[in-house]
Amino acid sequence: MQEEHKMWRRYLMWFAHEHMDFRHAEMYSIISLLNIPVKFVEKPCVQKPYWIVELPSEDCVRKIASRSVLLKNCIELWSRARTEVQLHDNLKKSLNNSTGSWVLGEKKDGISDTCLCPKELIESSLSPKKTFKVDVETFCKHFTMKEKVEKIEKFSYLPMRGPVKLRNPDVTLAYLEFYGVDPNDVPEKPYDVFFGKWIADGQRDLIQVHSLKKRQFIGNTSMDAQLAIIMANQAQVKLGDMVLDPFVGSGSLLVAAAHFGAYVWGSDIDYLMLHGRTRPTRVGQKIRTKDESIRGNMRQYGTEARYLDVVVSDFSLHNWKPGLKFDAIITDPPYGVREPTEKIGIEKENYTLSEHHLPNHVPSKVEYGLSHIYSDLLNFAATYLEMGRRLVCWFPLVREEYQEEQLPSHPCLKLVGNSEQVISKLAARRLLTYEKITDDVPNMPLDPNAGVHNFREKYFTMGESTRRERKEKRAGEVAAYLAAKMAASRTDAT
């Protein structure tokens, strides 16, 4: 055996299985946002729902799990092995390790099944004075409670003297088991298994907090909680930090940055939705209480100190003067398909307005290509941001169309983060993340590739070549049916 000595800990980060494509975005943000130093002892794998890294301090652990809300919890890693025979051999071995550094074994496929922790972790988590449990989790496998009262009671030979205490223990020892992510090809035996301490719990219990389902003032596209938080924690939204959500509809994203600290702003072309006057979204609501708003949202969260307002604005001729600087925009510019997209103009040629009209004059509006809105975006972040900071956006495409190098793109901003939400068969949107990296800002005024992809009209064309596709599939099936129906009664009648 080698050793190797270590002065940082040994974790283990374990996720939900959700949202796999935007974990390595969430958690990459929050550590650079952070400061946070970390070495992966193993390179992480999308397809399983676990990190092994190496970090500073418990502090360090506690700062990522108060941000991630693709987090489960975190660990302190004692023992690791692929089988539960062997990770109890190395805890036991563990107990004799004095070296005060982990010793491993040999490594097969890059993974040592020979992990020895220093026996001080052990020691000084179990003190006769503390308090403990033990919980045994596993992933694509249920197990009884009576399976994992025997597991836990495989753990015998710990130094654990203090009394059992199933709620609030002063330490809680975690057991997990990794069977894949299959459900339709579970294994026998686990391909995974780890034993340590649990140091933190990530920030899932957010997803219901702000649920849509409890929100006081919602629309037909509000942010989904839980992508709305991933949204603040991609654009390093931190206390203090000045946000604006230039298509701000219901105002889900102020909710989450609001919630991380900042002081939000919002705008929208859609004066009945910033006034809480569109037609309720929920069934069976006839009309909007008087206070439904996005005012009335951070007011139910607690957070409406950070209110500063939303201003009804067409973006492409937005009123902000130059100079200003936002630390962040996170924004879900309307697609065209459930909400409009519309600015103010005129078809008509040589329209004027005269003076006795003007007063009370309500301008017409013009379709607002997607096209123009990102090249709007882009130059607006490019102007708007302060440096280093971000720009995160949704973006709408057929999915098999989708090159990446085709994505909306400025010379002031880097792509930083890309991450895809599939929708149906036919349609995607991937979650943008722009880092401004200079201040010197050219004369854009449109994006070279914004007009590569016309979403909605792709989207509405193959949504109904796939459904004539599907209509006359179902009437060949029909047809074919009825044939061997008839066939068949002539058999019967001859």
Ligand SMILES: C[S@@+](CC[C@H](N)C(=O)[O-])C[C@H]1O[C@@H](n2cnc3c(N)ncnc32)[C@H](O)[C@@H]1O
Second form
Amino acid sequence: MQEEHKMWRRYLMWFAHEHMDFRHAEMYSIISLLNIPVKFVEKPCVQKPYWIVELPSEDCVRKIASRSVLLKNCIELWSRARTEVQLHDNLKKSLNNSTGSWVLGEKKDGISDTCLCPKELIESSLSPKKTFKVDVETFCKHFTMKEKVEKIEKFSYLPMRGPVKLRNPDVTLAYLEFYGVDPNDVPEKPYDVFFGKWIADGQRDLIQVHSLKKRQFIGNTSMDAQLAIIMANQAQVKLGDMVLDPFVGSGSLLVAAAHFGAYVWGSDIDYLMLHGRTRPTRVGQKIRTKDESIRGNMRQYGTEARYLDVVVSDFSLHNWKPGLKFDAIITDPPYGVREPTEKIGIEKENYTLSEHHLPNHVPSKVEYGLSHIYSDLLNFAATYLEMGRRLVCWFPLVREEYQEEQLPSHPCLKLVGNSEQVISKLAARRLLTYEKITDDVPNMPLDPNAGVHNFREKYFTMGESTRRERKEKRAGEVAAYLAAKMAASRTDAT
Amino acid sequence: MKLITHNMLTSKCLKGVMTGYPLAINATDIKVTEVDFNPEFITRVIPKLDWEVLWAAANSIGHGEGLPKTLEPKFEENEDLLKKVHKVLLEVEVEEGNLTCPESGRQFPISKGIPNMLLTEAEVQ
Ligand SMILES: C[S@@+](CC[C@H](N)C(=O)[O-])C[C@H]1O[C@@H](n2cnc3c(N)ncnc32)[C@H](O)[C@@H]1O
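Having displayed the form predicted on its own, please output the structure of the form predicted in complex with the named molecule.
Whole complex next, starting from this chain.
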């Protein structure tokens, strides 16, 4: 019997240094979706833009990289140390490591400085027939081309016998130096150095491809491409899923979901938005073109085949049949700052409408408070999600009042992701990910804990008071300036 | 509006309406566009459908041809059938027309392919 070579490989996963609070949530959603076992060689730390992990195969690395938008790239790690000297020392010793597996050095503070990779790892990649190049990347410190070449030359002891090729070589080797994350405090020597073979890039390019700047149809609350992709990942969207956004707007979340293979529905209370007839969002554009629609966007990105429909509908009175189950619900409800939070209704009593103006009637609306929206949304998700599937939604809050216990909750939904995006000094929004854990849905009354009822009010009053303060301060300065001038002119006169 | 959407929509948001399902379709403009066939998706969707409603809806707008009235148990092995279901669910679209609530007779307009299920403020009082 031939036993397969079961050595797990060690990888360096390098992340973009932004949306740090989302890294863990995005990656965990992806690895659990793909069902990939990951062993951490070193405990991840948000301050460092990298993870060091062990994975069963290269295929796993490629799969993860095909999804993550926060991941920059993955390197098969051959050597890692805290000094350049140690790194080279390890690599040289690795060339004699014929045990067929990693020789692990002793750990200090959870990190080992002297791990030796098996020599096959190096030799199999450096055959004379394979073209190669070496990339140098330095994080938080700039080096000239010449300095980088000098760094590369230090690896001359490696048996690199193939021809060098800078464009699309068979093998790309990578040398990375990490100088911390504080540009105001860059050390002389790097904190951490890495060497290995490049395996795959993450989905950073998709941010440009899906950029709102080049998208046909956008609204003034369209979601940034990167965040929309993170949401689709956290919703664990996969090929053939049925996904709903009940506050769909211009459909930016559906674009991301469809990219990963979902068939998508959207609904929104705004008739003009769904018909692409709201005032153009782009500066300088007078009228919307014919193709400006959610469907047009999906056509633009080649996913029109997965466009199901959009429906004009008030979420507080939705129209989905009982028993229908979605694979994911991804949404950005209105916060009442850039768009009103409304539902159909009227405060007058015994109001009636005559039959004949029904078709074109634009109904009047009443306030749809945030606590109602989220309570409706969680109840809806508890009923309309497939078991084990997810609701991913944004939730606005005033930062200093944040308490995790006060986030919207529901007995059928488990909060599995909670990442903050800071919007201003005062306000933030959190991306909440809930997983449906039971099918036994009680009907929940309005969640009294949804302590957000007046986010809009708070947001504006706090913004207002600082504006007023600024005004007062300015007025004070002007007064002082005038007083000084007057005093000066008085002395002049004497 | 595609028939897959019709199969999932109700008018139960109306006061006094119990199920509001299925909505009757009155189509004045229908368009058929080609959509990539994905048998896995169709296989996954079929159990979520009310088959009789799909059958009746397709026939009511003149696109029921070849669709069996009852679903055979091993539908996933019948590629011909999956293709027909694909066509009826995803390729046939009602561009203009109405949906009518089976209980109250209330009509919901479909324009440019988008159904408008909004009620008036009088109806939600
Ligand atoms: C933050 S925006 C969503 C933007 C969207 N993600 C996009 O890509 O354009 C919130 C949307 O909710 C809609 N909305 C507000 N109240 C609603 C209600 N009661 N039912 C359904 N949609 C509603 C608004 O018309 C708006 O388009």
